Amino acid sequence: MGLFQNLLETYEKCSEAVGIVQVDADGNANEKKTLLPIGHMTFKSQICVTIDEDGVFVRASRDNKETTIIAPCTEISAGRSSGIAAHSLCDQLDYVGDINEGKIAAYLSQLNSWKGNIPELNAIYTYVSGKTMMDDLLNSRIFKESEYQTKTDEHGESQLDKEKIRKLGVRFIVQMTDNMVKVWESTELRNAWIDNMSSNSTFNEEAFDYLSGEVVHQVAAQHPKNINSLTGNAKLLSCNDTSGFTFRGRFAKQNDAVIVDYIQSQKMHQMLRWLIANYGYAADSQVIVTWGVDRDTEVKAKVQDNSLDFFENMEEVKTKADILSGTKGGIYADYADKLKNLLQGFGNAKDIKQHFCKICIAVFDAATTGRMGLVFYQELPKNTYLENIVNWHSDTSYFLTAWKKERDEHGKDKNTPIHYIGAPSFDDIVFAVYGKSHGDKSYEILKKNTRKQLLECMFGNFAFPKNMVEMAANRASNPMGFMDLNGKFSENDWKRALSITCALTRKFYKQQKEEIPLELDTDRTNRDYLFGRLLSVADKLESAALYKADKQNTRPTNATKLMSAFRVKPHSTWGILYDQLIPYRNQLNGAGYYQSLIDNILVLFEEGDYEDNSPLSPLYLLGYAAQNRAFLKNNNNEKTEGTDNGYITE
């Protein structure tokens, strides 16, 4: 099955949820996140007109801001941009307020064709055809002062500026004998419109629908737009362009190329719109959406999450408080391993049977304002989907830190660090490779391309891009390029980028069949790895001397400042750096521990490697970070570095 068939299947499985308005966490109704019935759309309304069952005006009110409602529409009116195409029930003043003769005639004709004996519709038809709405609204003082013209008529009265009001949306309440009917919320009226729409099938030829394979009742001439709210005018399917070289001599008319049933098109598009609104992960015009083809469409394991968020979503019984308490004091919780254990829970036959469903991952992008394209699509069994994600989180794991917002004992917000072993999120990787956004369009394009590449690596068996690792390594090797808003060196941002780059480097070497351990590998003789270790020792030695002189955190160390040059010419830069360490070694009385460590590292170089002055690969960052990590594990002992001999004591 393909994308369209899976969307249709999902719509059928979620049919019980159709038309039920979603409620946000703050208790407000959110029509934009509601699965719409076929033949319906969201409509922005600001004026509410109440009439009685005889079509007599009762009152009118105006909302402070536009209210989104669910309203019936025709195939043409749903995609209207110019010309005349009336909605079926609620519409703009232009169509119901006697401003435009052609439009009100179209509205009344449309309403007359399906009102039958439905009392509410007959009341609205009677009222609108009386053409008294504008007078009623004026008498109700609905319009704002700014909506009147500055010039007055011959009687000295101000006239409405119809250009300013004609697009105001109008909805109706019909006051019946025993109740008030809000027509946009009435299930009976929605069903009546769907029945009317289905009964007006005009296609008499024998043909099958290209989406569902079923018999076609009404060919869709226009497909819905506004699928992704960020690209409202972009259509996924378009077949109403018959001018120019549309068919390029291959077909004479639209139906020769493809036939899509109107009802099936509605179901498919309504489902996709709902999935994007509820689960879409957007960047500019691109959106990633993942869903299960099941009654429960939510996929808690999101592809873009880091390992911590992924585990929180998967492990329902574990609260954030549990996680926080388990990671206090700088203890790194290995969420890569925890994810593997979770996966084993899906490995037995009983659980697979209970949880089995198909997971779809789709990426849409709008290259132009009017067209949306599918740029990536995969469908997988749920256990295979989880296995791919867990493999990603395992191969790309490293020591990372996330910041969680919580309240302190005084009720104030504070950020608590959570240290974990796992994979970075998509956004983290974009930050490591390209830095932060400065609001330019080119950054969004890079971000979109990166997210698509990462998905291809996760599910498409693509190799992790080497250029991405190199770019991240170049940025991490230039610490002084990480600046805060005051133009000062931002150590936190640099360390974050460094950790993420190490995660990407481990992933890259993993696919080269080389496992790089998380902790320091004291037996590794790789030149790049050893140079990274040397840089770390130089950095630590100087930091220890500054700490002893009570000047810690006053400035970056020389190792940090020279890191960029060190990567390009490691041998010659190491010579400069080693000379600069002389005063700090003296402060530490020779710094015997560090000198001993340097000597131990130097002897691990194979012949000619130490003198090799060629640029270092990203692997050197893993050596640098692993040596730093080894120092961190002796943190308590490092606090005793004030001992005059410069040795770290156990």
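Throughout, rigid core stands for the largest set of C-alpha atoms superposing within 1.5 Å between the two forms. Positions refer to the first chain, counted from 1. This structure is a prediction, so every number in the text was calculated from the model and none was measured. First, how it differs from the form predicted together with its partner chain.
Relative to the superposed core, D395 undergoes a C-alpha shift smaller than 2 Å between these two forms. After superposing the rigid core, the Cα of N179 is displaced by 2 Å or more between these two forms. After superposing the rigid core, the Cα of Y610 is displaced by less than 2 Å between these two forms.
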Contents of the next structure:
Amino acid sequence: MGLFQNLLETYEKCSEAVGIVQVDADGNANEKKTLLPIGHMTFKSQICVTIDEDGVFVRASRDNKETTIIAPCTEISAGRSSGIAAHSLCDQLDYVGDINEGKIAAYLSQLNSWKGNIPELNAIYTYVSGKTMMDDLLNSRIFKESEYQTKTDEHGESQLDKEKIRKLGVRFIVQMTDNMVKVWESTELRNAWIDNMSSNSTFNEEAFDYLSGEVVHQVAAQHPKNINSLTGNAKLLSCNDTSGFTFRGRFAKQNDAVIVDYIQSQKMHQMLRWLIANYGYAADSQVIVTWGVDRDTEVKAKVQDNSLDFFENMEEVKTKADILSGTKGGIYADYADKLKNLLQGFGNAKDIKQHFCKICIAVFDAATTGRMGLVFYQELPKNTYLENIVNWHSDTSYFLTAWKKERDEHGKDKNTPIHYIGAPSFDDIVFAVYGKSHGDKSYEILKKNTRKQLLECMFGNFAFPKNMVEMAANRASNPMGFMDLNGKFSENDWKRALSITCALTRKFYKQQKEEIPLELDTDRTNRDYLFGRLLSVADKLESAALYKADKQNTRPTNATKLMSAFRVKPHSTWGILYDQLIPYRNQLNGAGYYQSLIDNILVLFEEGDYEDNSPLSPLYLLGYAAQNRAFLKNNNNEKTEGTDNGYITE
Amino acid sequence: MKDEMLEAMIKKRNSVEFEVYGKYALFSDPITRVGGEKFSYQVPTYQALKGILESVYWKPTFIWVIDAVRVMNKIQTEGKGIRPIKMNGGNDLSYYTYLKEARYQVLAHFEWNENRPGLQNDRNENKHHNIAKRSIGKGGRRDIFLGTRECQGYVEHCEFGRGSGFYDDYGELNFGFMFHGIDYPDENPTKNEEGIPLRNFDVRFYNCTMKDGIILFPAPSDSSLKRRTVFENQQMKEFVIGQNLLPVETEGGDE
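Given the form predicted alone above, what does the protein look like in the form predicted together with its partner chain?
Expanding to the full complex; the earlier chain stays at the top.
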């Protein structure tokens, strides 16, 4: 089904949650995260007026801070800017106080049209039409000094500055015989307003709603904005182009081209707004949202996460054994494999059909401020959705490290490295391909484009883009380009980028039907792979010598420095590098182990490959990293204890 | 299975079959289209396929009726940033979302246009049928495009149901409420009590379901369609044989 139909269906399935206020972690209500009833909006109110059921003033109070309430509104009042358009129940002093004749009249006539026999509404109507509110509020002394005029009149009394108080929002509490009714929270009043809206059938019966095919009660003349709060003015639907030719030509008027029912439009927009506020994943003007068309719309499996976070989000796998933190020996949890097993079990359980659930993935973006477009939409059965993600996580897996924020025993924050085999997150990939953000907008745009590309790639629409692999490989081949804030070589960043690049390279070759194992493949005779291994040996030889001279980590090795040149001209650079290794080889008494390793690698080269001086493909990084890992492993076996510096490669 | 679907389908004696494909396709959803940010339906609309066939071969004597479409490739989308030119100068910015690597097999036949009784002499079924088949073989008489003008398409002869498609064993897929087509005034079958065509401009919607990759379209006159009359009693262009229309007998085909 289309996006709109699915949103409508989701709204129906979530009907129990409509209007129930979500409470944030700090205990404050968060109306923005509340699924609003149709025909309602959030409204900022500061003044609370209590009246009794006969419409007689009881008391008034004022909040220090604006309180956001859910209040009924009309289609026109929801989008009002200038001009007169009253909300239907709670409104600003401008409308309910006796400040503006026209506005209070509009408010009263609107309230009159739907109050029926509801006692609360009648009480409010009686009170507001008595026009005593301003006096009552003055007597209650709820205005601040700054809201009075500086000039005093002949009695020495200061008048209210009406310009300053006009916009204050008013809400009502009606004191009934047995209880106090907060009108903005009353479900009965909300339903009364919705019923009133639905009964206002103004259109001929032949028309149907283009979203759902249902009968039309009231044609939506304008659609809500502020669907994604980051692009607040952008509308998903709009139909007001009276000068251009988006629909004119074949059609003359908006209603000829499209008919959307106000109620259906409300349902659709309220649902989408809520989904984006709660589950949106935003970059610049773009937002990615994934939800299940079900009672519980939250999709725990987030596509953009790395394998580790992804796993923690899946409750079924959250067992003790899976969460490895602060492990010493660099034990890697292969999340992709585990996930696959889990899914296979899930598939056999025959309950997929029973728990059939649709997952929708939608990406919205706004090219201009006023409109937003749907740029990607896919609807998948839950198992296909998970399969796609699992494939991604297994194809893109590599040895990665994540840092988890934890509290240590002294209550301080510390970052614990967690090693895992799995896929990097979307933003990790952005880091490997484009580097770090310098806080400018162009980076956000790169980020959003990459996210969308990766999403399209994950759900089978695209092959993994070669340019991304190439770019990441170029960056990772230039270790000296990774600098920290002080302009020094940042080994951390480089190694992170390197392992992510390896993950991407594996994915890229996998899609060319070439599977490259995670561990070192000593039989592989591919030229790029072998040159990568050679570079790693040179690196290791030098650092071993430095270690022996107790100068480890004082400077990057020659192999690291020459890496970018090595990639472009492997054969000639290897000659230079080999010569530079002479003093270190001497320090290590000839370095027999490394020398024989180099010889073993050289033997594997096929005829003419070694002399070939053309640039290396990204595959050499896999050879480099795999050889590094092999050294690390040997080390661990010898010492039977690992390094705990958290790096994948050493 | 798709074969069961194929067996249930009845080919008419004047049926034509063809395959149409293109790198991109955009069958825009009318709801997003009016705002300027076009988003494609997942599958072609009846009207888009009818338009393609009319580009291949059409005469006012008959009306093409699309019986079925078979979706061959996986439905994939690709969003693009577009710079549409405004009529009053300047440009706009938009995002359009296209279908990628679209390929469809289509089964269709033609029926005489009863709103044009003056063209009765042109109703030579055999000849029209053969010209249409030859036109398909040549790739059509006019430009083919998939939904929107920038999505160039190509037409080839094929046997409907031949070859393997992505959705062959997929089962049922529901696309919900979507646009079916337009009844233009000169083809609209609606008549008043006296039997005179009303010449209305109607839009039709339906609930679209695809089974094993095949969508069986309800005919435009089907009562299950939701129909809305947008404009009443419109003008229609007159065709007179010999004046502004070549009789089919002297039509040379496209040789």
